[in-house]
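Take a look at this single chain, the form predicted alone, given in structure tokens.
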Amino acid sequence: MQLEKVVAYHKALADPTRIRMLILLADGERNGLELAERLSLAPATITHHAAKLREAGLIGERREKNAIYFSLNEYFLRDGADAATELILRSRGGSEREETKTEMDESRRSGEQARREELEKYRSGVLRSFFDREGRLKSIPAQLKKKLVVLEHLAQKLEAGRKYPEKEINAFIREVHPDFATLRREFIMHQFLFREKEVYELNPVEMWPRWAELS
């Protein structure tokens, strides 16, 4: 399965067109017509591989009165590369991580552990911030970091492998806030669920979006 969900991401990089399009988007936000035009190509062109590279969170999208404008999610072009190369590497690397841990000095052990704690405070921090005590999203946060600590909070109360009729989803957010619409999305956009005909999925931990790297 997690074969399958890292060869769906890169398949939305699998076209000249929608390669082009980021490399365009890599200069600034840019709407429907201005790529329509640059590619020499019809304005439902643009909105069919829009929708791929969209669902894979290599855009973003947003509308300003009759024009959708699109912007590069260049942590998310990363990102995506990262997930392939650990799921090909990770099987090789049992017997040379613990040579490496055995090798590390007390400096460097102690270091990690203070990263470890200042990014569990950090992360207890947010979701007191923003869950009420009754387990309710207070809001969604704007700040991309705050937002994915709580996304992230929210899909590990999913189960692995489980497939969710949209229904299901809908009212699994709907207990921990009513805009379970743009919760949905927010969990697509950032790569926490894969959607395929209405019904939803975690995606594999290792597509999951990495806050703690984020400033």
The other form holds:
Protein chains: 2
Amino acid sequence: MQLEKVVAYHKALADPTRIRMLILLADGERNGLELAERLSLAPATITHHAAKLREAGLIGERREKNAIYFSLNEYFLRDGADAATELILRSRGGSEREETKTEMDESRRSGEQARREELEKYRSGVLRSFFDREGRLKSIPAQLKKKLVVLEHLAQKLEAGRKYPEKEINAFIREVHPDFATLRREFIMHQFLFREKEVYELNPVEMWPRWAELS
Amino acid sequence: MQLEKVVAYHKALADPTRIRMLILLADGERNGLELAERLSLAPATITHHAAKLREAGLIGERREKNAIYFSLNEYFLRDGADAATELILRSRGGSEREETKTEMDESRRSGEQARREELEKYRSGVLRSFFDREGRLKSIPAQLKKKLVVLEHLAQKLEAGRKYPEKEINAFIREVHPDFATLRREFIMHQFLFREKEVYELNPVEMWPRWAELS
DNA sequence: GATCTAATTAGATTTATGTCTAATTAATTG
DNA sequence: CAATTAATTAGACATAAATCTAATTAGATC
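Please give the corresponding structure for the form predicted in complex with the DNA, as opposed to the form predicted alone shown earlier.
Now the complete complex, all chains and molecules, led by this one.
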């Protein structure tokens, strides 16, 4: 998933030897033995680190004779850095009030409490109007906020960390609505689920969209 | 040093739990127990991760009552990402020829060989004219390229990985030139050395400036 | 095909890291 | 000051990671 990608990227850069390799490569191609020599390491160690950099997409390689020349993938380097900040900061932005709890007096606090209740009322209202008594989805809401409420409700029935093959996801969705293809796509688009080669998995809740902040 | 800072930053982000904490914090302050609850972890685990995020400067904290509220330091998040790409890509840029070894025929190759010899000739020329027979520096070159040759020459006499207290560095420099303050500053400015509270240490050679590419 | 060079794999070792439980400290409130 | 709540520390455990040596594979060359 996105999260794991970001973690892998940072893991790749979380070692001084690998950074030094990249600095060297930023200056031009180098083969394994050259890198080993420059960094005073055994060739096997270079192979080890090269594998990690390769997985993160940070280097390219090219064979010449029986040597392999590594090069820096500058694009991925910049791109990975962006992906991380975006993943983390994506959500934040809407409210932006930044009002600390210290400053909140009792009346405000109960105002917050009231808001929570109001949201829950909105939520249950949406659910009541879009699901029938058997728990089947009558239709897919057109309005974004309502759609997210519905998707969240369904996503909560899935198990965190468990891997669902496509068939299973389809079956799960079909239990509540015939158009499993559309709903499956919505789950992906809105980051409730992520797919990795035909296998679906729940994203951590922090990555789910926050409909409460929508108009 | 810079390198270690960059590594520490990436280490901090190289764990899914910590990323999830930051995502949560991007949405607003949270105290330890709240985080533990949201992530289904023991409070002690949050303390552990908070320490790492704190070291990397990625979070701020604020005490209220007997709870501690953490918040995302958005500035450091973006800044750290930049620092990394800059450290790696800094040097590259000058030549930019990007001509692979495959394309190089024999004549080109010997041209490269010739260049290397020429550089070495330049280098020894500079050293001969700026150092006297006792190995003392006659004067600090004004021209950047020559200055770098001189600094590199001196830096090579220091031991990689060893920590030099200020006194020692001063003594080392004074052996070849009376103005140790100026030279010490030059070493820092040009990234041969880095300082961390009165202690100096050699940067890895990849971080040294490449005078060969200067005019 | 024998030889050489470069890279990889396998396996061992050591160190670092993430998580937990239990005990402890810190601050707040009755 | 007793009781409560939140955070930290200490220690244990399990897993992951970095490095090395030795053996193996891959390609090129004689």
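Numbering follows the first chain given and starts at 1. None of these values were measured; they are calculated from a predicted model. So that the term is clear: the rigid core is the largest set of C-alpha atoms that superpose within 1.5 Å between two forms.
Shown in the overlay between these two forms, fitted on the rigid core, is a CA shift at Arg78 of 2 Å or greater.
Residue displacement note: Met21 has its CA displaced by at least 2 Å between these two forms (rigid core superposed). The Cα position of Arg195 differs by less than 2 Å between these two forms after fitting on the rigid core.
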